[in-house]
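Below you'll find only one chain, the form predicted alone, shown as structure tokens.
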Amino acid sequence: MKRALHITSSARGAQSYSRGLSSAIIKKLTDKKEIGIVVERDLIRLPPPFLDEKLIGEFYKHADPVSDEGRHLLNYADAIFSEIDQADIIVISTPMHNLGVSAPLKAWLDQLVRVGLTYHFNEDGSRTGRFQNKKVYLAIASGGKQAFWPEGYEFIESYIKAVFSAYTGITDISTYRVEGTAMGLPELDYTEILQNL
């Protein structure tokens, strides 16, 4: 039985877009009987700690072993190791501020990666993720639409597929949107969105 991870950064609520269609994939991959374990990670009611000097020295450390304040400090940083070594699939919701991801998931990509658990450098330097045969969805939400936006100004999904490639192995990465949510929006119908799926 399949194992999947949902992981939801918007603080709108029920009235998210992002979450509804991340939500709508989990319900379509149960139905479909591809996932049969959802394990919720809400970004905005449990929040990532964000990076600071102690953080930084614990994830570039390599004594071992790890004091007791250092384990204090990774305790965020290790449950979500954990969450993504045990799942099968990942599905994370985003709305899109400012051209980019939300705050919250930016900063869980800062707690996951870690050098020597979710990638490691080879001899020639290059990098291998630990992660390479998980599949991620990704949901993203946005007031406009991205035929209005110039050339080369999509960052959300090109930035969350260089994180994973670079730094967790993971390439399995389909997107699904929600565009146009500030120009209103008739009822929205998620199926159709994901009628590929």
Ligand SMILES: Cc1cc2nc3c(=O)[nH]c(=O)nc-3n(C[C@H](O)[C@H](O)[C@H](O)COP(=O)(O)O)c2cc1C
Given for the second form:
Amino acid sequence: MKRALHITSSARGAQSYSRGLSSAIIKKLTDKKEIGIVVERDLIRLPPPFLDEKLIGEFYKHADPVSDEGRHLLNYADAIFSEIDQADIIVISTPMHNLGVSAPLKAWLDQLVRVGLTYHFNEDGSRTGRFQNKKVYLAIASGGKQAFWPEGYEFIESYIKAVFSAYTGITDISTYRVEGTAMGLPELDYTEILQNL
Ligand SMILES: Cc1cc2nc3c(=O)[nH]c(=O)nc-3n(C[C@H](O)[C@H](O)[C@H](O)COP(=O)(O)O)c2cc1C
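Starting from the form predicted alone above, please write out the structure of the form predicted together with the ligand.
Then the entire complex follows, led off by the chain already shown.
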């Protein structure tokens, strides 16, 4: 039975389109019996801590922390690392905020990526990510529509793909979008957006 991790990062609760879309992805994968267990990680209910000098110090120790303080500082990072480690499928949703991912999702990524843990450097300076066989589904909601932005203004999917590929080894990422939410979407049907899933 495959295990999914569902990460949500919109502060708009039940009104959130990105959460609606990622929940629809989870439902479809469950209905197709592609996943059996779903672990929820709500980045609004439990916001990731921002990096500070001490935590960055712990990240770069390259060894198990020996002090109680070090263990305490790494609590959040260790918890989300183990959630990814145990998941076969990761479903991530984010609102578009000022063209980028939500701030809590960025903070979550900063807690996840750790040299020596999610990736390591090879002798020639190249990197190898730790997770090779996981699948990510990315659900993005935006007030506007990509078709009307200038060329080169896509930052969310490209950023998520780059970070996961460079620093975790995960390269299998499928993106789904709800666009134009600022115009109101009374007839929105998530199953239509997810037709090819
Ligand atoms: C602070 C903030 C910044 C936003 N920036 C953008 C933006 O750059 N481009 C855009 O198309 N929509 C933008 N929006 C609109 C949201 O992307 C839109 O409301 C979307 O539905 C949010 O996702 P959610 O429904 O999951 O919360 C912004 C909204 C907020 C609150």
